[in-house]
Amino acid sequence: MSGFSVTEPSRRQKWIAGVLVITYALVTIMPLLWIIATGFKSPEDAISYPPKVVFQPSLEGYVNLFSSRTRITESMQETLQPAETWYDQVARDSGTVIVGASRYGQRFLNSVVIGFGSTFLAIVFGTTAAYAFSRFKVPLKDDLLFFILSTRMMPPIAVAIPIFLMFRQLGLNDTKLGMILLYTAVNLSLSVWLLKGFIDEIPFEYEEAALIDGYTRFQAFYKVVLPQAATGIASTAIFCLIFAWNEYAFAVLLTSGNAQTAPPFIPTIIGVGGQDWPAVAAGATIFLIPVMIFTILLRKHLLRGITFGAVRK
């Protein structure tokens, strides 16, 4: 007998396996790698052709994004006190003096808020409507669930037109309010079908051994079913998370002010001489943070909750 095996891979092929795996993440994140690279250029290395792979680190992006300014002349400049700040000498550095905060932190933390809002909603009532399509007899289960996972597949430009004029009849209309209920329904299709195959891997027979024991139908599902899910749960609240996080087609039709999020904003960002990139780059690398972070902190559930089920006995 020879001791070759049909499960453990050779190891000609794990090194192929390796070397296809660092290629592909090369190539993945050096569009990520480049735009955390440009948001530390100046205007005039970032718009250089051949673009620079070595340059001088400069702020001015960091300060534009965060900054509204304007430009003065050099006599001007003369006239001016010392600067006070780090910040206000890099606009003077480049010919510019600061005037006021911009208007991405509030941009920003709409993201966070409808973002984070929604996930949380879609993520309670796509657990309970699952929970009950998986363990109850609900009347017309196959149809509903066809109907809720329809509403996945239709494209969002398919509906704008009505979703404006209803948001504009019930006052939702920039509105941070009425963007969390648009992302929360179209997230929970999503959610309900997700969850729906996590809870019916759970078997019944903890349920019943919790009832025997004088538990209620909601302590059971509270003690058992959800921490039994909670893979299942983590992986459904990151997909939903990206999904309203990085939207952009309704927080463009449906949001101008007060509600507006990041992504329709950060490619408005015009600097005094035109597109100020290196602010535009900073803006998408900060706006990347808080979504790494969340699935840097959930990834053992990612993981575990992609493959749970995976493998029947």
The other form holds:
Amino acid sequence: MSGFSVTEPSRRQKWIAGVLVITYALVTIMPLLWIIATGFKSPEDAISYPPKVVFQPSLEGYVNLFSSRTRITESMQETLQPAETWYDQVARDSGTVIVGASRYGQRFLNSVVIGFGSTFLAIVFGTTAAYAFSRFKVPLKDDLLFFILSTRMMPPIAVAIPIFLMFRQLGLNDTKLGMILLYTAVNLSLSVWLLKGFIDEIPFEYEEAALIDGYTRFQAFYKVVLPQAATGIASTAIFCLIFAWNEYAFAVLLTSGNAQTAPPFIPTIIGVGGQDWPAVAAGATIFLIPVMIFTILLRKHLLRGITFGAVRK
Amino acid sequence: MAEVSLQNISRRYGDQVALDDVTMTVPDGAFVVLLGPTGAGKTTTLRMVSGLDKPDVGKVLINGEDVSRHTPAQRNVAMVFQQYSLYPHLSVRQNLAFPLKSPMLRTPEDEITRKVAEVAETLQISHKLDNKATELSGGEMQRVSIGRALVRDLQIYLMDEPLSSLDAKLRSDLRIVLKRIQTSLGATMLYVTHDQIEAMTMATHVGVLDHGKLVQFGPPREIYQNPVSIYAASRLGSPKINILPADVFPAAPGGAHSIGLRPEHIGIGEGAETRVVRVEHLGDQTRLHLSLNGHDLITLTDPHSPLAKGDTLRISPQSPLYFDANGDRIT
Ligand SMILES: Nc1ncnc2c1ncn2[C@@H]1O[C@H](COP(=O)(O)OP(=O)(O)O)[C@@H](O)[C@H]1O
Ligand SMILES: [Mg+2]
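Form predicted alone done, so how does the form predicted in complex with its partner chain look?
All chains and molecules follow, beginning with the one already shown.
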């Protein structure tokens, strides 16, 4: 008997598979754990060598992330009131005093607006375009589809300069609208192609049945095609969001203040006296949360979506 | 009131001719059965009437009005699809309610509940109402598909082999149900089937399609007794009509190439000598498979016939049909 079977895997096969999966998971999750741990270290622990695995947890990184502080000078020492809140106290313990909120919250909010906004638009335009490509006789359909895909063939940054100039002319530099439009445009090729695949899988007969049942073409699309494309839409949305959420190059180039997203902002967090690694790590950790929640919410669809409709009959 | 009229309809797909100059007027309240083998153009005919497909040439009229430019919704017809086409993301109940919820109808909720329950009862699927449409057997899907057509009281129904996946008992039940509903609504029905009994018992008119041509249209009795060709004659009747060379019996008219004999149109007792090849006792009748000069034919005899394989008997034609070399009827 060879150990190869298309039916039930043997105990040993399951065991080997388990070990492999766990090993892989550990390798990929290490950097993540590292970042999360660093966020809870003191600045000294964060850069100590060899790295500390066991350390005294501290919220200094998180306090620093959300606040701007100044060093307590000797002249200040006399006039200073006692700390009123726990975060004041954390700041005092490291010899600083909080003078206001940092810009992280606002940058984070920019990321949320731009990330979800562009994902929403990429899905709306992507679904309608994919439906049209899938169902109608579009002149030069293949060429158009190829053209749409070709926008993805070069690194986006290759077109950064023209886009920068265009944005300046149009007054879109450093605006959320500009970033939303840009990310929508970049994501559209992905969303049109992915969604066309999913919509192609939905037989046209269902729409015909709806037409007979008294619905218009658009109502049939809305009532019959969209629900069946939910899986594809969910997984496409996740891909779009992940791209827009993590995008760095365009964000550095086209935003500086008003519309700056979190990725270009986080590395610039400077503490009092040098790069504040715990605050950077805390910023990165919090930055992960929305995509994780979004992905977990749509996970059920994602797993089925990744198989590209293979489970359909 | 719904008279459906097809005028000179032609439709091709690439170089496949699906319909070739079909003209047919279906009177109000008629039950038309379309006959023909796979690929004859039956489904295409229904799609022309429904508006799902447009003719290359010709017009469709409903009550004398040219509806060629109307959408399927505007034509207000119900259709049972050959491949069921149940909405897979909806339950059976939601599938049945779907046409009632269309923006055109906007049926009140309690009316929907009542109608769906009534139709489910009629089609014996009440116990499956909360199943997903994909969690059904073929026969159940087919009944839901019929139900989706019947929830609306319309004037025109199009049904494409609606009973083909059902077992014999259900099929004969639903045959009667469908005919009753059609009659009580006074609706006009276009119905595709391969089933002889359905064709003979339900139809007021039969349309025989051959490679996209409508070769004969008329009451089933007329087509049975007076077919225009061997092809039309072979569409109705079970066992099928026997087709033999015209000269196996004397007195063939000039130009006759073949003779068509329905199984019940063979007189036993005198005439040409044949040998019994096989005897099938079916209970209410007995089928005799005979060999006449090397030609096979089937006839019927009484249930208690003592005939056995190897016996010989003499037969003669009664009301024979004669066809020319092209298979067209001469007398
Ligand atoms: N959408 C289509 N594309 C190409 N050929 C088609 C299409 N629909 C029907 N046909 C062709 O038209 C002919 C008639 O088809 P159909 O009306 O479905 O026949 P039936 O229902 O009698 O079996 C067939 O030869 C079929 O292959
Ligand atoms: Mg067909």
